[in-house]
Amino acid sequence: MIEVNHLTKRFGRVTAVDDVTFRVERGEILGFLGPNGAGKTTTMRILTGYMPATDGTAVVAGFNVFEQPLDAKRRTGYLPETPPLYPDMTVREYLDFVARIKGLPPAERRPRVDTAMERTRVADVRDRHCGKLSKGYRQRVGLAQAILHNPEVLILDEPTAGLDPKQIIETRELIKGLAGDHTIILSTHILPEVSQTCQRVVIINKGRVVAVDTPANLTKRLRGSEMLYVEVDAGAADARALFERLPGVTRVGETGRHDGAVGYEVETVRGQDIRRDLARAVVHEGWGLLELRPTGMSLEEIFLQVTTSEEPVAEVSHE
C-alpha cells in the first residue's frame, strides 16, 4: 500500500532523509520511531506530498506521490504535528470546509462530519471557535479532518501530542480500530505508542534507517540469546546454582524478592528452549513454581541499542 525506495532530502549541505526504504502493507500500522530531528517529519511531509524529495520514490496506493500527486493526496489522510486548524470557524465548520475542499459529495458531507466527530469525540464542542479548543481538543480535531473522506492511507505525526492519559488511550484505541479498512504510519517519539499501538516499526536515525521488523524479531537480533524470568518459592535453598546447572544456561541474575519468592532472569543459548527443563527442576526440589515466561528487550533497550550504533543493527525485513 505504502512502498518508499531510495528517498533523500537534501537542504543544502544538510541532508534530512538519507536514502531511506521501506514499505507498509495493507491495512497494517507502521511505527515510524526517532528522536527528534531523525528525519521523521520530512519523510512525512513527502509522503503527503507537502514537498518534493531531493532523490528517490515513493508510492501511496498505487500512486506515485511525484508523478500523480493528486490521486495519492485523494487516497490520504495526514494529521501534521500542528494541526491546521482555521481559529474563526467552529469546529463543524471548519470540517464542513475540508469536506468540500476534499470533494465529497454535498449529500455525504454532514454524515461524514457527524461520523468523524463522533469517533474523535468532538462533538461536544461542534460549536465552538477552533481558536479557543484546548490543544487535545484541536489534536482530536485534526484527526477527525484526516479520516473526514475515509482514505485508504492514514499518515498521523505525533498524533496524541498534548493529550491527557484518558484522550490517549482513546486516541490509541481509535487508531488501533482504523487497521485493517486503512493503512497507517504513526510518527512518533514516544516509545509506548509503538509499542501498544503498531504491529511493525521503523527506527530511523540522523536521516537514516536503521532497523525495520516486529519488536519481538528486532529483540532476537540484537540480543542473540533467549531470556526466561522464573520466580520460584525455595525457602532458604539456592535456586540460582541449580539453573546455572541446567544444559543450555548461559547466565542467571536475582531480579528480586518479595514475600518469600525470588525473581530470576536465565539467559540461555539462542534458538534453545529449556523452560521444560527448568519447570521439572523447580518441581523435582519441591518447590513452588510461581511464574515462567520468556522476555525480550523492551522498546526502550531497542532504541536505545539500534540509535547508538554507528551502523544499521539489522536488516530491513519486508516480511
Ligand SMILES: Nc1ncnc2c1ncn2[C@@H]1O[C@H](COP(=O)(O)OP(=O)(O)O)[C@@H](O)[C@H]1O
Contents of the next structure:
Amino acid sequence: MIEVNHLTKRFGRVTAVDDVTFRVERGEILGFLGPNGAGKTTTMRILTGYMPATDGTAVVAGFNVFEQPLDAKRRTGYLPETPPLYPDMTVREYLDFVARIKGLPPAERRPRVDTAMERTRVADVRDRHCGKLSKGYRQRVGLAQAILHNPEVLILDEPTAGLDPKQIIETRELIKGLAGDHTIILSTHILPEVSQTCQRVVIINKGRVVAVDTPANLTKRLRGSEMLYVEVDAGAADARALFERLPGVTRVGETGRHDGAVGYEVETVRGQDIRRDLARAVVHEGWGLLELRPTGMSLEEIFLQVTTSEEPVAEVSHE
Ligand SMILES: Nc1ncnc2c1ncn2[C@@H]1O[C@H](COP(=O)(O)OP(=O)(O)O)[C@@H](O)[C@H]1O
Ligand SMILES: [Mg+2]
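Having gone through the form predicted on its own, I am curious about the other one (the form predicted in complex with the ligand); can you provide its structure?
Now the complete complex, all chains and molecules, led by this one.
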C-alpha cells in the first residue's frame, strides 16, 4: 500500500532522510520510531506531497507521489505535527471547509463531516471555536480532517504528542479502530506507543533506517546479548569480580541488595549461555545462589541500543 525506495532528502549540507526504504501492507499500522531530528516529519512530508525528495521514489496507494501527486493525495489523510486548525471557525465549519477543499461533492459533505466527527469523538464540541479547544480535542479534530475523505492511507505525525495519559489511551484506541479500513503510518519518539499500537516498527535515526520488524521480533533479535539476573549471598566476598572473570561476560551491574543478598545483571556475548559456569563458580566459592534467570530486553533498551550504535542492528555487538 505504501512503498518507499531509497528516499533521500538533503537540506543544503544536512541529510535529513538518508536512503530510506520500507513498505507498509494494506490495513497495517506501521510505527515510525526515532528520536527528535531523526527525519520522521521530513519523510512524512514527502509521502504526503508537501515536499519534494532529493532522491528515491515513494508510491502511495498505487500512485507515485512525485509523478501522480493528486491521485496520491486524494487517497491520503495527513495529520501534521501541529494540526492546521483555523481558530475562528467552529469545528463543524472547519471540517466543512476542509471537505470543500478536498473536493467532496456537496451532497456528501455533511454525512462525511458527521461520520468523521463521530469516529474521532468530537461531535460534542462541534459548535465550539477551534481556537478554544483543548490540546486533546485539537488533535482529534486534526484526525477528523485527516479521515474526512475516507482515504486509504493515513499518515499521522506524532498523534499523541503533548496529550495527557488519558487522552493518549483514547487516541491510541481511536487509531487502532481506524486500522483495517486504513493503512496507517504513525510517527513517535515514545516507545510504548509502538509496542501498544503498531504491528511493525521502522526505527530511524539520523535519517537512516536502523531496524524494521515487529515489536516482538525486535525484542527477540536483540536479546542476542544474553542478560542474566543473578542473586547471591556471598557474605563479605566480591561476587562481581568473580562474574567479571567468567568467559563470555561483557558487563556486570549491581541492581540492589537486601538481607545480605546482592542482585546483579550479568551481560554476556550473543549466543553464549554461561549459566552452568556461573552456578558452578558460585557453588565452588561456597556462596548461596538465590536466583539465576535470563532477562529479556525492553523495547526501550533496544531503541537505545540501535540508536546509539553506528552499525546496523544485525551486527550490533556488545563490546
Ligand atoms: N525545512 C528544513 N530546512 C532545513 N533543515 C531541516 C528542515 N526540516 C527538517 N530539517 C532537519 O532535518 C532533520 C530531520 O528533521 P525532522 O524530519 O523534523 O525530524 P523528526 O520529525 O524525526 O524530529 C533535522 O536535523 C532537522 O533540523
Ligand atoms: Mg517531527
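Numbering follows the first chain given and starts at 1. Nothing here was measured: the structure is a model prediction, and the numbers come from that model. If you superpose the two forms and keep the largest set of C-alpha atoms that fall within 1.5 Å, you have the rigid core.
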query: Shift of D277 between the two forms at or above 2 Å (CA, core fit); finding: yes
query: Core superposition between the two forms, C-alpha change of V232 at least 2 Å; finding: yes
query: Cα displacement of A241 between the two forms reaching 2 Å, rigid core superposed; finding: yes
